[in-house]
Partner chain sequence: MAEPGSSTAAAGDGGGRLRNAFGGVLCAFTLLLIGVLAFSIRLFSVIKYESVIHEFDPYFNFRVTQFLSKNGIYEFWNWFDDRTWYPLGRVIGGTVYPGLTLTAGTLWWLLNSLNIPLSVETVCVFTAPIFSANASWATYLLTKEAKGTGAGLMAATILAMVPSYISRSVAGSYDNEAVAIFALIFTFYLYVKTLNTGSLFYATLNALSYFYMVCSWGGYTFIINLIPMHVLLCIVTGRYSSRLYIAFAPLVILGTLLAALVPVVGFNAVMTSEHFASFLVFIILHVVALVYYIKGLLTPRLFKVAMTLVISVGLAVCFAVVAILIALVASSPTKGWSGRSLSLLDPTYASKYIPIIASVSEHQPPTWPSYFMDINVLAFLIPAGIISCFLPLSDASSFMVLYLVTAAYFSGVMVRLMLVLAPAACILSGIALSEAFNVLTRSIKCQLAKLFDDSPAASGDSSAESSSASTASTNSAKNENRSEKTKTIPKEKPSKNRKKEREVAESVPVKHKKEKKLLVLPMEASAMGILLLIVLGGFYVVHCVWAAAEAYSAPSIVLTSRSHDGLHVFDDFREAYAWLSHNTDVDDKVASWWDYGYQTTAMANRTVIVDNNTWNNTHIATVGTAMSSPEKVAWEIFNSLDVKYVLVVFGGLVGYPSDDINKFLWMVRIGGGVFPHIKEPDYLRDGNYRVDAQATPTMLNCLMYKLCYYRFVETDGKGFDRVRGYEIGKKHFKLTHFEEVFTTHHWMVRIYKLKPQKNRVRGKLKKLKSGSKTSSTIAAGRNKNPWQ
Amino acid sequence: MAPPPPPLLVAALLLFLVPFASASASAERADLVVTRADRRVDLTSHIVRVLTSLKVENIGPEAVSQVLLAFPNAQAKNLAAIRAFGTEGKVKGPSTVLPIEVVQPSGVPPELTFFSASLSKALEKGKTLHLDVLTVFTHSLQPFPEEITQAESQLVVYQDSAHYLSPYPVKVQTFSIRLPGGRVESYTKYPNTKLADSELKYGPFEDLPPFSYSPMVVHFENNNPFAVAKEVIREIEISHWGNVQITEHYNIAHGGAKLKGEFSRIDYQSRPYIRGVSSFRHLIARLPPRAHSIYYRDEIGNISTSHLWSDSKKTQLEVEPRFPLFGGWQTTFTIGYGLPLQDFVFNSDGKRSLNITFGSPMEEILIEKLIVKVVLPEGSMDIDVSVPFPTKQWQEVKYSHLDIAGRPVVVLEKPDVIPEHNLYFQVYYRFNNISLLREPMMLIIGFFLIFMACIVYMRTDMSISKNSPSYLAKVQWDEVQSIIQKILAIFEQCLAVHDKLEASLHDLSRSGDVQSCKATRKAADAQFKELAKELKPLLTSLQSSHQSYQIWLKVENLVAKERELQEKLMARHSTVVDSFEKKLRGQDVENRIATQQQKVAALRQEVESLLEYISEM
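How about this chain only, in the form predicted together with the partner chain?
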């Protein structure tokens, strides 16, 4: 299989340009020489890491304070991170991180991008410097073929220069590429090229002029997950009640060769590592220790396929998307977790600082656009951010749980984030602890006001006018009601007295104790009189009321009936007692009072129904 045309084209272009560049620019930078350059490229994952160890010697007359590093533009646009560590002298001592910036020296071809590493101390004449440059490239492995079926494994192409592209002459150099293992389809062969144990070696090459470039291409199998997040939004919300809540929204795609044709579940299930070798089914996130309340969901609900391990050093979360991701497939999900506040927010002389990692906790994931939002508590002031690499920054306001002024949000945006960017960054702010109590106080006051309003409403008379007819009518009606209640109570008592009389008769028939029966009668008489006395004022007041004309009729009726009943009862009582005293036979007594008995019963019923009717009104 031949390498794809586009890389070749680029290489050819570069080849064409290089002689021109070297001719014009070499003179200016001739005073540095790279005595040894070792490049090691790691192609095991989809993020390409190149570690270049340079030994630089100053052979010119003047001290040099910066070293230039050159990359073809095609590579430079995929450059996600570059770091340089310098050590001066022969012996490898503690290295220092060198600041790096993009420079545009005069007289260089526009197809190259230059970075300059500024040395902490200018390199004197004749001195050597060890320089380790770590460069990380994304999107540098081109899948070829671009579409594969489910059963095929994924082949990718990597292209680079076999010679180290440098503005300085290079004396000795080597170049080695670590491949993930598996099949190697083809690679560019130069005189001293070796492929052994998934390691491809070029070199050593000696005494090459500046800007030497010899394109090489390697076409090999790489089935490692090409997890590419199109966008990740990472929200860090600080609550001074003791929690740092992190919510991360992922939009993940498989960035490798696209799936062509069918996806067959039966093939995938029966032999997942053969039929479906290019897919990946899970991602691993390394969360900080003591992460709690972890969840994993997407917009349509919880995703049940995840595993969690935790120990004192880390919490490891394995998330499995709803479906295995084949090339070109994508999915979205959200993970969230809480972290203890004291591990990440520190307080020093009134100023608080959040110290937390920037990137996502996912392993070997490339994030094309990362937005980190730090939501500070409401009332935070003097916000200050320090990030170890350039980002786009702005501030927003977020309204959440009963906020009034809103919470300040620091937003950081960075493209092409790789695990190397997982560095700590700091947000400094001032926050007064009193502000914590604001929301609980608001709730307390709110509820208090509600209860107060209820109490006031229940206790006050809300009627608009005290003279309005409806209000007066209501007042009168209430009066009538209370009078009626009292009248009813009196009648209830009357009926109770009736019962007592009945009971006494009953006792009489059993024991023959006439005296006690008479006594009861006397007591009853007294009670009746008393009740009648009580009743009188009530009746008159009821009669005088306007509202009671309907009830009045009934009450009148009731009073009459009751009187009648009372009389009948008394009459019967006297009859019975009388006949008892005359020692008549029980049978005769019965006969004598039989008619009375019936009348009494009927009357009593009427009275009771009247009572009930009135009480229902």
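Numbering follows the first chain given and starts at 1. In this text the structure is predicted, and so the values were computed from the model without any measurement. Whichever C-alpha set is largest while still superposing within 1.5 Å between the two forms counts as the rigid core. Compared with the form predicted on its own:
In the core-superposed comparison between these two forms, Asp42 has its Cα shifted by less than 2 Å. Core-aligned CA deviation for Leu376 between these two forms: less than 2 Å. A movement of the C-alpha atom of Ile484 reaching 2 angstroms or beyond is seen between these two forms when the two forms are aligned on their rigid core.
Alongside the form predicted together with the partner chain that was just displayed, please also present the structure of the form predicted on its own.
Since only the chain itself is given, any partners or molecules it might have are not part of what comes next.
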């Protein structure tokens, strides 16, 4: 494959070689010279780390309190972290961290971004400073080609300068690049360039003027995971009942060369390291040693393709998404775990402090936008935050179960977060231990009130007063209903006697036993008299009740109809018995009782209808 075209960065730097003379003059006034510069670039990951070791000497008459570091603007915009460590003396000893800030010196090219490393002690004339500068860059490895098939390896391009870009003269300089292994398509060659195994070396270069620049490009294979989180929301919820709950929501994409063509699951499963060499299928999260209650899930539910290893020193969680991630693919998931409160929250001088890491526990992940939410207990006051790097901060309120005023939430937001940002930060606040009893007391009081309400309800007579008109009316209506039920029962017995008389007539027509039929008639007469005696006082009580005015007319009508039915039925019975005694023919008997039969049937139907109507009332 042909090497990629020279980057715009090289062209831009070549354009400002002319103003370097004025910049050099300005830098020379500082009277500093870099006697040796060793740069080591690590390209084994998609996050580029550059460690520059400088040996700086003050050859001027005055002491110097700062050292300038220069970067091209195109490179500075991808700078995620920069740290400097310095020690004074001809022999390198223990280093101290030096504060760094962005500066804009006079007389320098506008295409450069400058940082100033402030020395803890001014560098006197003739003294030597050993300065180590760690810089971490994101999005510095560009896929080339930008699209590859499932079976192709991923090739990327890295562009830099073989010379150390410095505002000071450099006497001796070396430059080395550590590659991830695999093939190297092409690289810029100079007379003193050497590629051995997975390391590309340039130099040494001697007596370089200020702002010396020598463009270089290396095109190589890198199939390591290009894990880029578009957004991560990390929620840290403190409970003074003994737990710190961590919940992290990830939206992760593969930031490498995009997949071209279709994806074959069969090819991938049969030869994943050949037919999916540029993809990644798992991530490693290094959790605190005593992490517990760990879970890993997405929108569908729990994901079982995860592995956990833990011992007294560490807890390691391997998360595997539901599908491998190729270039341009993305997935979302959530991990959560609990931590012991005493390991991360401390109490000093009446003020509590949370001391926990800022970034993600995932290895080698770039987070384009990280939001950290620290949920403090309800009632926390005097909140203060200490973060070792600039962040956007604000506060909000979160309501949870049994909250009244809500829980204060400290929100920290930072772009381009890398593993180097996984440093400890502190949140200070005041919290009264009495507030711990608020929720338990609310539960106790709530249950107490419920039980008291139940006791009062069970012991309170909720019935209406016995002297009230409504209660008296209800009692009277209950009495009326009781009388009605008794009356209905008597009429049901009367109908049963009617049925016996009908049955005796049928038996007479079959057997001709007149005496048996007369006996049945005599028994029926006796039962009718007994039922009439029982009915009379009930009718008197019903008629005298004020609540029976709606039903009395129906009952009265029922009594009249039943008596008429009884009379008609007795008359027909006498006619049939008399006919049989005179030994009349069957047809003659039918003719004599035809009219009576129709009248009895009609009355029987009316009585049954009235009984049904009254029972429904």
